Partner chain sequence: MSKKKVSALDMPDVPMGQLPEHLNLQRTRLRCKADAPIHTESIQYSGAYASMGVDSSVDIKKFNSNFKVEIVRLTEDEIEFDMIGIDAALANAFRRILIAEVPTMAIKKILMVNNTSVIPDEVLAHRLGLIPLDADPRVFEYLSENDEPNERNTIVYKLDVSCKKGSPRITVKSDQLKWLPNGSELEIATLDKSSKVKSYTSFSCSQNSLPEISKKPLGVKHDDIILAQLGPGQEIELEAHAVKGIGKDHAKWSPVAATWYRMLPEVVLSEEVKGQDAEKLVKKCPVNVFDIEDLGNGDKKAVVANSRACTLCGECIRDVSEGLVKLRHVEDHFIFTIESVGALSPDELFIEAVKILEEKCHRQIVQLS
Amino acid sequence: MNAPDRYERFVVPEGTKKVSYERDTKIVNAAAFTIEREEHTVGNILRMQLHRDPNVLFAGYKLPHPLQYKIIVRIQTTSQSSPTQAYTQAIDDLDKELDYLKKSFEDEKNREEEKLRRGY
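Give just the one chain, in the form predicted alone, as a structure.
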């Protein structure tokens, strides 16, 4: 079979960066970020978070090929920001949102477990 081993979907090879940056030479304030070992889930969440930033003019992603486990995120910003700043801010905001979601879930789980212990 020609399919790569399953672990290759997730394990970043030694010597390979998880995220690489390439400035766009044709468009002002534009860049492409290549994220290794990620697919549509991370690409779409990151794209949507970038669209929330008023300084982002364009944000999109693509998977070059189904057997290449990487996404390419393209970002273009206004002159008040840079693609690197927008990318970093989006990642930080997503991290905070996921922390909040995790805390809310754990709090609700603990409330339900307490109800079960009390026999409600």
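What does the same protein look like in the form predicted together with its partner chain, given that the last one was the form predicted alone?
Chain only, nothing else included.
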């Protein structure tokens, strides 16, 4: 009866921004990013990529409530970098890794089809 519609899980409503940013007032170089209409698929990957960055001191994500379709990613960095920089760098790196992954998979698939065609 109170359940939200299924399309609410992935359609960002008019007026809300997809990603919003809030600086932490009590700790330097810390910020919380709220990403609307995403869940563990993106959150866990982002957290993993942020952990690989040597400038990041703290990185974590949570879903505040399973019926509110958003994630909050909290990042704290050293003074060498800033949370926004770490975030954009992580997404950029992810993009490049996925590109390489896709290319490797397509190469392997073509090799496999060649093998099948030659009848090994």
